[in-house]
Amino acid sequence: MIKFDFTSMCNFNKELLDKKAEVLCKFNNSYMNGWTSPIDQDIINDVIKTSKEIKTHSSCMVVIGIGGSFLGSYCIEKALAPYFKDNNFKVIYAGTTLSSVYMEELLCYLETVDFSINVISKSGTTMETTITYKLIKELMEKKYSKEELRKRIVITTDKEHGALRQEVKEEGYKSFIIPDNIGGRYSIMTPAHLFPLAFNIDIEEFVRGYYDGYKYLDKAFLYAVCRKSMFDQGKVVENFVVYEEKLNYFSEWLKQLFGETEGKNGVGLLPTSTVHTRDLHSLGQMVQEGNKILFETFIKIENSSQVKFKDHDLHNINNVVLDSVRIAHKKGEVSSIMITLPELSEKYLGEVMYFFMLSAAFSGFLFGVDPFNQPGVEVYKKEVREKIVI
């Protein structure tokens, strides 16, 4: 079981626990929680079937995506690969940036191997991925016949609209489906994040503790209310806190995950990370003694790998260090919560992602916004869309 201690939080606001029946009634009656819904087995199959297949013709996977299409099985793939050995099938995630540079170099390499794409994208008109994705495959009908392109491309994105649904119809590429009640960031347990991950974890174990994370609704709503009264008191940044560097762009899903749900209408905390011990010896002093802006949230994991030195586990040392400085801190008036997960395994990760999401939705309803929308995005993309046309 993953263990939640809000003890460390000072003075909430307990009244908002009394809206708990109103904002499980607004959740319940959304159209966009279509995330708490099983995932068909049909679906699982075609995503592992189809995985197996580009192995057999393929030493490598180019996903294509940003945001929301990228950052859950991303920080999966992150959470769960070895730090100095290579997974048994190379992933590459593009898409994320429009870094010339960057995209020379991935054409270059891709010029060397076999490889297939996945690309992502609900609307099919996000820039970063529409570049992307036209850039490599140039250099795909250069290498491969129109045949073989079938077998190499693969498309995610909404079931009947926008251009990659009619490239899919054009072209007869393999696709998959982002169901339409369900967003972006919320869009875990759907092709658009198994399919990646399928390649090097196993997915059914991921699927089967994501919905085990329904029981902790009870600790997602009080941790919601947490968050809004630190907000009420002043405290509008969050913290979230890691022990452990492969977590590093789980804080990033978090980021994306609170920061899309509540930033609307002037309202919201602003999610920021930090990986310990590295960034305790940069940023800690500010965080022990500056400006009272923050309270944290910290992942622990109680178990790993057995590492010795002198007469003390690796593993216990770093605990130590988690548990001194959340007492440092609330001396310091900064308030904190824990979340321990036994082990950084499929199934827990699958159980914590299931529990942030259910409070950021919550969250989004204590403050009095659209959870499930995103509309500010939209600002800069228009600035764009008016400067140049993709």
Contents of the next structure:
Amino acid sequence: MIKFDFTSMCNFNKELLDKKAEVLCKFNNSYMNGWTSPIDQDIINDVIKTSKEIKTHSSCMVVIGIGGSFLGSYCIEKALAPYFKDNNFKVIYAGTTLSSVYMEELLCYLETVDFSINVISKSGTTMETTITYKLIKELMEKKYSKEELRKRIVITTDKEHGALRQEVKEEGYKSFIIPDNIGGRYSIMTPAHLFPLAFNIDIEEFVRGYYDGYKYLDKAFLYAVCRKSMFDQGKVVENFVVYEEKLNYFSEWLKQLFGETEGKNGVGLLPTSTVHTRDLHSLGQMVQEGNKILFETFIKIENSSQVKFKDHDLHNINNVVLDSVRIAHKKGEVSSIMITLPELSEKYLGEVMYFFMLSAAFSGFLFGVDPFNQPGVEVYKKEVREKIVI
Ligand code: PA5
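Let me have the form predicted in complex with ligand PA5 next, following on from the form predicted alone.
Entire complex below, previous chain first.
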């Protein structure tokens, strides 16, 4: 079981607890809660089968997507990949940058290998994804026949709408669907993430863990209440803290999940993150003695590799530091929550992601905003469109 420790929180607003029935009612009545319904086993089988077929002719898969069409699978891939052994199937994530240096080097590399691509965009209109896809497809058209392209291009998008769905219809490419009632950052239990993960991860174990996460619904609500109480007391920053470098991108996923869910109408906690013990020697000073605008959420891993240092277990030293830092920060008036995973595995990542998604949605309702849209992201896109036609 995942453990939750809320005991180091300052007084949280008990009146918010009374809003539970109202929040659950809003959540259950929301059209965009499709990610709580079980995924069809046929989809999982298709995802696994397609990844196996691709492995027979490609040595590398390029996944093209951004935001909620990228961070979920990327953070799990990073969390579970070995640090140094290179025994995973090569999955490259592109589409999150317009850096021409990155693109030039990527295209040069792809010229030298047999590869396939998975373009992921629910809307089919995202600029970064479109540009990356078009540039890579140009290279593929030089390298492969039309028939080969049909084996090597997989498109994950809306069931009916958008340019990508149109392309699937015209070219006969393999495709997966992101359901209407599931938004990008809540799409972890769709092929948008399961397909890229299927190359290296036991996705069936992940899926089982994910749905098991429902048992933490009460804790997810309590966490949302704590966060909103902190905000109301002027603690407007939530710092996510991990003690395993592999979880760095898990924090990035959390930042996107909570940032896009809550940051509307002038409210919402600013999510930040630190990786310890590295950042104890940089932002640690600010947290301990700086502006008292933040609280922290620690993610602890109970069991890990067994490396001995003198008479100690190194992982135990890491966790003793974590516990000590919480005490030290509390002395510096920084409250914290701790979420403890028994180990870093498909199962517990699935469970904890579901917990965080529930909590983010509940938080959105407590903050009085729509948890499932992100209208602010459109503003920069409009500015770009006025200057350049893509
Ligand atoms: O969470 C979200 O909805 C967003 O972050 C989107 O996933 C992101 O903007 C990418 O959108 P799309 O999948 O339409 O390309």
